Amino acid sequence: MTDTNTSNGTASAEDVRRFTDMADSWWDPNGKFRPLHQINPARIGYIRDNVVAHYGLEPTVGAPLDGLTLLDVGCGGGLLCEPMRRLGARVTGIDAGEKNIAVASRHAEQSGLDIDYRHQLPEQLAKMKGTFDIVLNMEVIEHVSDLDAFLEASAGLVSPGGVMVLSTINRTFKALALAKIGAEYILRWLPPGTHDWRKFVKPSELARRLGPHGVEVTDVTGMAYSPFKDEWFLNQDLAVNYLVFAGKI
């Protein structure tokens, strides 16, 4: 584990208390961090099928990311970080919060997983590291201080060729209403104040933003829930949340 001064650049510092606060939930999947475990079979399925499209690789094998280095922005504890590990990838995870990475290393060792955690803002692993194949995004944009800032700094550690996935909310009265009001104030779903509706992002709106560093977006694809299965599913639905899959030109 590496550990890095993040007291200024892309990251919210409330949001990094809120994330912090709750570190020791992060793999108790009914905890407070239940939201992301439901929607994790949804966003790796994602992640896998478009990497493996885009790669050309042999989606049949085991490990079918082997020998792709991967980038998770704002890892958490590690819940995408060890499941792309057993898919085959070199992962390195780094985030704001500095219990985040200590219980995603200690998880990842427990697991047997060789994952580089990293207490680091993406700004600061650019001065310190290459690039990457994949870098993924996956419910951070909406808890940054600085969209572009954030972006571009990301933007640059996608290596040529190689790939960008981020997942988030749109800006949208139906995304208010569920994904704000009904998630944090009626499901209890979330601890209230973990979303500011103005810094929802419109799919339009992160194309643009990402275009001009030289990440274009090539899939657009919406998730929700259903209330029946007790399960999230991939449809063509983005006005709530919506995943991007976008390559480095």
Second form
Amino acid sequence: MTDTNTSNGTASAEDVRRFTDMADSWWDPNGKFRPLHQINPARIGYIRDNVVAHYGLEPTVGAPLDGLTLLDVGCGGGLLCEPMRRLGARVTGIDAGEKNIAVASRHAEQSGLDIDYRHQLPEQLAKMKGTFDIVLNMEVIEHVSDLDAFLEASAGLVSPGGVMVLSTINRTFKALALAKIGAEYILRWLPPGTHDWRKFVKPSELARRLGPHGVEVTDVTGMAYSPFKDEWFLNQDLAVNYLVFAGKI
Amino acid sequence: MAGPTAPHINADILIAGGGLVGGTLAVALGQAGFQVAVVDAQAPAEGLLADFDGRASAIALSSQRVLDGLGLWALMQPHTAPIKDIRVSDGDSLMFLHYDHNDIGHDAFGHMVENRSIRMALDKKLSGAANITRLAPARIADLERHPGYVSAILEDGRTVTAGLVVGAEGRTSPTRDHAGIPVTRWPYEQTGIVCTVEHELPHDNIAHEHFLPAGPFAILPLPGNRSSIVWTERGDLAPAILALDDDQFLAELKSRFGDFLGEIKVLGPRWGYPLSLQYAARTVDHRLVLAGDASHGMHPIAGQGLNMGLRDVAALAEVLADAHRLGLDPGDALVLEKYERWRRFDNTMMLAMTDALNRLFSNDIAPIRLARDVGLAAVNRIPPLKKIFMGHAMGLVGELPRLMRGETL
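Next, give the form predicted together with the partner chain, keeping in mind that what was shown is the form predicted on its own.
Below is the whole assembly, all chains and molecules, this chain first.
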């Protein structure tokens, strides 16, 4: 069955439309997605280092993730898929927005990278493509309509012994102040309405909700912005943006 | 190895210009794991001939670390001379500034090395690297920058594709002009007359910078009883001086050099380089960056041109190596933005400083002379101030790239 109807399922229809409207600017580093371009080095470093440690790989070689299969859920324009492919992983990217997948496919072709992009939801992919060594849910769970169903479908896509990496925004007042009001209304890094604070998830809740699906959280790390260096870096402050590394039993 | 039978070269990074800056960058990027293509107008052997480039460069400590980290320093080291003291004097006045390496706790301020020795070291490294393709002599006939890559067509019909093109062809960078990056130029109406002299007495590794009305006259120690001369002369007089016969030229030289090193003799040819300041409005563009003189050409008064170029190399190589380790595209605009931000301030400061020094010293106006003599004496007497100037001369100020801190890329 090749059902690509995305009007139902775990994706929030309103959020899918919002991101699709901006699809053309995914790869414009000075456009609406500049914040994602800016957090890329910090989050890629986190994924790479933790995956390399988990699988006992050699971190210094040119393509450390060579031979691993990777699924990027909510891949958008492919901002993470392309670096992951260059690091050696066999990459599949899925997104609920059809236009995003078109943009991502076109860009990968321009970059000369073979990436399997699909306009699908995780619960649809589970039926057809088996499981992956690495499943990424980066900056995506704060945009889904049914978190438990989404996590269950995502967890089902991780191979036994494989890993899941997530990143999202904590539901704290600091996050409301910085990530919502600050980023959307004051700094204008993001279009107003990008985030709904009520959908933000606390790290403890995430760990509790992943557990029943056999996914065990092994690390939680914060991510913050340095205005002096105009760069994002990893730290131990989980109050706003944070990353989670988890292993599938 | 690519030759005319391999009409297409696919690289990560294309470097236009294989000179001191472009060549060093190629070595650094090659060691960082990139596939590098270098296009240079000069055949490699031609650039190594004795009469190709008569200049010598003052390699600051931080630059030495870069060359050392890349395995280039060991190849040129036998041909270098340390600078242990710097003596600055102003015209006929007795005021002078004395920089002693003992004040800063290092063996030397830096080393003098003939550009030819640097080119030989580069030639050896470049031809021995498996992931560096040298296309020389060759010229880029057309450069196209697409959303996902750049593609260059060479005059001989070969094509090169890459994720990023680096313009490192020096002051007249065609890559910079192709990108339409405006350049601010201002001529100094001065010419740098360069030659090498042999002298009777040893130089004791002391560099002399003597400020004459036409501009600075520098005597810089080379291995043996030899020194490199950088004689700044008025632009309108220089052609006549360069055209003098050997005896007359020596007489003019002696009247400036003095006799403190005994008898002197000019070795080899003399060169004239018109001096100017030039500054590109941007260092980066879509899938394109500038490094070295293509981005900033400065007055040789402080011997910083190549050092600033090597700083560009160290910063650019670091930014690109970090991106490579994260699987980021070398032409990623944010990666290039980081390089621009890193180098912009430093290069602007050095351009302004060399320009101000030249303006301050290249004249014979009495009140200015008095002021600068008092200034030199003051700098000499205030150790912290002197340390700051020395730190700058050695390239140890500012946020240093890893290669300049003696770390690996």
